[in-house]
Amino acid sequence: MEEMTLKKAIATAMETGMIMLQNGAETYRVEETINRMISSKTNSPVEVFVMSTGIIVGAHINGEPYTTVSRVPSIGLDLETIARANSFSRIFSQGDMTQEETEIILGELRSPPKFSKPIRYAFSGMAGGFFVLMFGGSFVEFVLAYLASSITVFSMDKLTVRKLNFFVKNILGGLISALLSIFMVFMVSGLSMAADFNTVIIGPLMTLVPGVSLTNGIRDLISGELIAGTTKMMEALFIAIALAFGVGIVLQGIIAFI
């Protein structure tokens, strides 16, 4: 009986950790969470090892070593899920939740509430547009960056559903944002309004740039998590290379044809 509950607790902790890691939680937070959830059910030592691509948990059941491993594909960044998983782990390790309650909450964690689509795209336009204004863009450039970032986030959402390779997905993202910006700048110059392409394209690119993975990776490195930090930094580096590739193709094409 004790063995079954402990195995279930490990499985639940693993599932929670996977959901957190997929949605962009830091490595140390995932390790702490899994450790806390399992340690609340057993007195024997628990070892958790988390990388950005997988989780290994080692525990002791009746003195026998027990290890589980799972691969974790990255999805993106979802702060709502991180907050919910965090509070779920606190409740789980404090009290006695029944198996049914745990299942229900895990199901909720897998499909978190999202902002409705119009709100999401309206506000993602705001993110890119106001970023351009912060770096001294004009009003025309703001409007163009607003539209371009909104459409870029929309198409990236569509590409994420297709489960593309992350490198190809980001090349397409860079390509789309550069094409949109160039197209819009040309349209506007036809209406005899001035807009600088180099300023406009920053808006949609900012919604794609891996700033969070980069800073999280460096944070992991600083705190001594060398493997986790390196993998995060590498992911960020290759996303940046992919974006540069996508934008670069468009710029080269323009240099060649115009």
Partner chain sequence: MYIITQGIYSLLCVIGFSIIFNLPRRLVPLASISGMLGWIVYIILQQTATSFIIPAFAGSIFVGLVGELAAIYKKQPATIFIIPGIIPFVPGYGIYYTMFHIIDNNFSQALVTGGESLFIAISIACGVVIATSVIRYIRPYLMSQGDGSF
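Following the display of the form predicted in complex with its partner chain, present the structure of the form predicted on its own.
Just this one chain is shown here; partners and other molecules are left out.
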């Protein structure tokens, strides 16, 4: 295979892996995807090393070693984008795509379709509200958790735009969740409606709990990716600590005030 053709294949595989990693894919899955795409274009050995924040690929081109490194900033979680990238990698590996088709699909993966913000906030509210029902909450508590969850996700979006440190951002997220829950319970108590803020606060907090990061960390550990798995589990742990810290500030403030 010509040198430029193989380099293009490596660049395509790297970008596909970056897209998957940015959107929350497990590191072992990203390694398998990149390895499969490059190996389909060359018989030479391919080495792929993926971490939570970077990708290193090594291959041989005309007998000479070739290595490329890319740092990968995290974007968030998008399972649909991961699935599309995975499907693209398999079609690419079969050799049935032209360079133009490859660029078109990569462009779509770079800018995947997104739900509108109102829909996102509405369903985030539903997620938080139904968690409250799962824990035995009343209909009033469901409605309060719905509102608190929607506003919390909206607030976290605003904090994300400001590019705050992830630990500080999650402290503020826990603080906002607690303040909203207590404020709403206080408001409905004036209307003679019973609601427990300990139950209501479950909703907005559950929209912030890093369940996917923890699950991916465990899956990476099981797959033998010890560094990546430990990193993701530590990230999930620190997010949980930050959320607890934010809630604790509010509760301690209320206790001191009372």
